[in-house]
Each structure stands twice: as C-alpha cells, then as structure tokens.
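Take a look at this one chain, the form predicted on its own, written out in structure tokens.
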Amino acid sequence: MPMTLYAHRLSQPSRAVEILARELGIEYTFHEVDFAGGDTRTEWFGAINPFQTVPALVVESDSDTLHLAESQAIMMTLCRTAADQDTAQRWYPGEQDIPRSARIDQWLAWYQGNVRRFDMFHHIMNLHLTLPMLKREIQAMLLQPLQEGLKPGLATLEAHLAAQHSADHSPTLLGNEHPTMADLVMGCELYQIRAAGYRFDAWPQVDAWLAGMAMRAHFQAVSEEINALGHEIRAQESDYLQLDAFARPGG
C-alpha cells in the first residue's frame, strides 16, 4: 500500500516514526512539511492533519485512505501492521503480548510529563537566531528553567537503567538487548539537545543508553540534519548556551 510520511527531520518526533519505518522495512514516500516556515497551518496540510502537527500519515489502499496524526499512533500502526512482525514485535507487541506493551505505555506515558515537556529546542534556535544581547537573557529565562525541569527525570531514567544494566548489551528500557518505541521516541528527544553539544556524564546510565541507540544505522540515518544543525549550534553558540548543564560537576 502507497504510504506518505509528512514529517521533518528536526522534529524528534518525526525522526522517530521515520527511524521505525525504516527499521521494520516498510517503504515510504518522505514529503518534508516546513513546520516553523508555516506549512502546518495550510489549508493542504489541514487536510492531511487536522490538528496541524507533524507528523503525519498517509496510507493509501483500495478500499479506503488512512489519515493518522500523532507519532505514538503511527508507530503502534506500523508495528500492527508491518509485514515483519517479528522485528515489529521486537518494537511494540500489541495484543500479542499484553504485559510487555503495558510497560512500553508506561514509559511512553510517563516520558511526556518528564522528558517532552522540558522540551528545549526551540528556545535553543531561538538563543542560535537572535541578536547577541538577548542570547544569555534566552538562556536565563526559557533555558535554564526547562534544564531544571529535565534533571528529575533523567535521574529516573538512571536509576532505573542502572537496575536493568547487563554487561552483554547496552541498558534499555525493558532490559532487553533490543530497545523498543519506548526506547525511540525518548532517544530522539534527547539526543536532539545532545547534538547541539549537551553531555548527559551527571547520568552515566542514560548516557550510555543514549550512545546505544545512536549507533543504530537507521537512528544515524535519520540523524544527519540535526547532527548538521548541532555541530553548527556548537561552533557558535558555546559561550551561550551552558552546555555543561547536564554534565558531572568538575568534569
């Protein structure tokens, strides 16, 4: 079946629901949507999406033409749907086994209250676009607080990783040697501010963890615009953004 991903590459969600495409071998059509330029907010794009957002899925069939919005939807989609399902089941069982998606949808609950809501790019490309006398005034004010917000949770995650460490494989959040959705979507979202120069060394675990799911090919793949946007974030704005927000004291 035709199938359209409406995305962007600097969207941790989009990333997210493109890696898994690619991971379960399913091919799409990629349509980049300018989200900060406005596409969202186009009378096509509502069309697609009514609530504005990317991504966004298109699957077309015989029958009928699926609409889906929402990243966690559209990777659930997938792995129901993919032709391999045991790679998908690897990723998100569904039905097939109940107890180990309960615990995928826990962290996938918990990680937007603790991880997605300290969000901080876009104050990030905020501080990287504006004129020099406002950057530390952005850090300060949007920055700082949302770095605060954020610690919490990463000292979950650690604890909780370092309970499911094995020497064999990189730690995940199951304790499996193969990560899930869970896995993904908060990989994506932190490694967005890890390449634009973060360190997470305070968290060594989630550090470590980060590192295993950014070796994947297909999480490299997806990667290469806003490792792009990173190392340029980096090259300028080092005296700005306080990089060592995350890091061990004195390291």
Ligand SMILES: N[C@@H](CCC(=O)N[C@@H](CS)C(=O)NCC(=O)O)C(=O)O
The other form holds:
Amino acid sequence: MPMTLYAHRLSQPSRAVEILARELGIEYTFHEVDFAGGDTRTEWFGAINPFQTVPALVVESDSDTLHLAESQAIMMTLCRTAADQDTAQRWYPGEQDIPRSARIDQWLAWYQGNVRRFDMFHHIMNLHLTLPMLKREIQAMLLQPLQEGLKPGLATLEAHLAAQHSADHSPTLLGNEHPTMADLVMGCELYQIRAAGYRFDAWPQVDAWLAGMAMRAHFQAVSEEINALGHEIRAQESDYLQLDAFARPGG
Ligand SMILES: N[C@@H](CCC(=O)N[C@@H](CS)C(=O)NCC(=O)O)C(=O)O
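Let's compare: the form predicted on its own is above, so bring in the form predicted together with this ligand.
In what comes next, the whole complex appears, and the chain from above leads the way.
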C-alpha cells in the first residue's frame, strides 16, 4: 500500500516515525513539510492533518485512504501492519504481549509529562536565529526553567536504567537487548539536545543508553540534519546555551 510520510527531519516526532519505518523495512515516500516556515498552518496541509503538526501519514488502499496524525499512533500502526512482524513486535508487540506493551505504554505516557514537556530544542533553534543581545535574556527566561524541569526526569531514567543494567548490551528501558518504541521516542528527544552540544555525563546510564540508540544505522541516517544544525549552533558562540547544564560538576 503506497504510504506518504509528511514530516521534517528537524522534528523529533517525525524522526522517530521515519527511523521506525526504516527499521521495519517499510517503503514510503517522504514529503518534507517546512513546519518552522509555517507549512503546517496552511490549508493544503490542514486537509492532510487537521491537527496541523508533523508527522502525518497517508496510506492509500483500493478501498480507503487513511490519514493519520500523532507520531505514537503512527508508530503503533506501523508495528501492527508491518509485513515483518518478527521485527515489528520487538519495537511494539501490541496484543501479542500485553505485559510488555503495557510497560512500553507506561514509558510513552511518562515521557510526555517529564521529557517532552521540557523540550528546549525548539527554543535553541529560535535562539540560534535571534539577535545576540536577546540570546541571554531568552535563555534565562525560557531555557533555564526547561533545563531545571528536565533534571528530575533524567534522574528517574538514570535510576531505572541502572537497575536494568546488563553487562552484555547497552541499556534499554525494558532491559532487553532490542530497544522498543519507548527507547526510540525518548531517544530522539534527548538526542537533539545532545546534538546541540549538551553532555549528559552527570547521568552515565542515560549517556550510554543514548549512545546505543545513536549507533543504529537508521537512527544515524535520519539524524544527519539535526547533527548538521547542532554543528552550526556550536560553531557560533554558544555560551548562552549553558551547554554544561547536564554535565558532571567539575567533569
Ligand atoms: N504530539 C505530536 C506532536 C507533533 C509536533 O509537536 N510537531 C511539531 C514539530 S516537532 C509541529 O508540527 N509544529 C508545527 C505547528 O505547531 O504548526 C506528535 O507526536 O506527533
């Protein structure tokens, strides 16, 4: 069934969906939507996704056209419908393994209030484009509270990953060798902060878990743009970002 993914690679939920589609070997047409330039608020895109956000997926079949928004709903649908069910169920087993799915659901729900809520990358992008004299003011007003807000979530993740620790493979949220949808969603979010130059060395388990996700080939390929933007941000004077916010004191 022909699938079109409306997305942008500087958008965390877009990357999570695209990486999963690639991990599952699903073919799709990629349609870039310039969300920062306002494309999501246009009439043509409103007809694709009335929520006016990327990502959105359109799946055409003989009888129907499915328009789907919300990255996590899209990812679950991809896992339910992928031809390669062995791989799909590792990411999200659905009804095939209800306890495991419930634990993934729990982390996805937790992520919204404890990690996504403190999304600072959006402001980092804006700061990158703003006047130098405004940078410090905006940082103090917007970025610092988000940095502080994220720390308890990082501490929770650190303790959880430490308890799951395995000497054989990088840490994952459910403790198995293969990551799940929850690792991918949360990993894409924290990775973009790292791409901007932040270090998570005060949370070594989080650091190792993120490094494990970032080593995956599809994760790397879909993250090229965010890495390029991160380099650009770091190449400028970046004191205003307080890049040591999550670093080990004295480290
Ligand atoms: N809960 C949504 C969030 C999507 C979202 O926030 N997308 C942003 C880009 S990261 C967007 O499209 N913003 C454009 C707008 O609000 O007009 C999901 O997971 O898909």
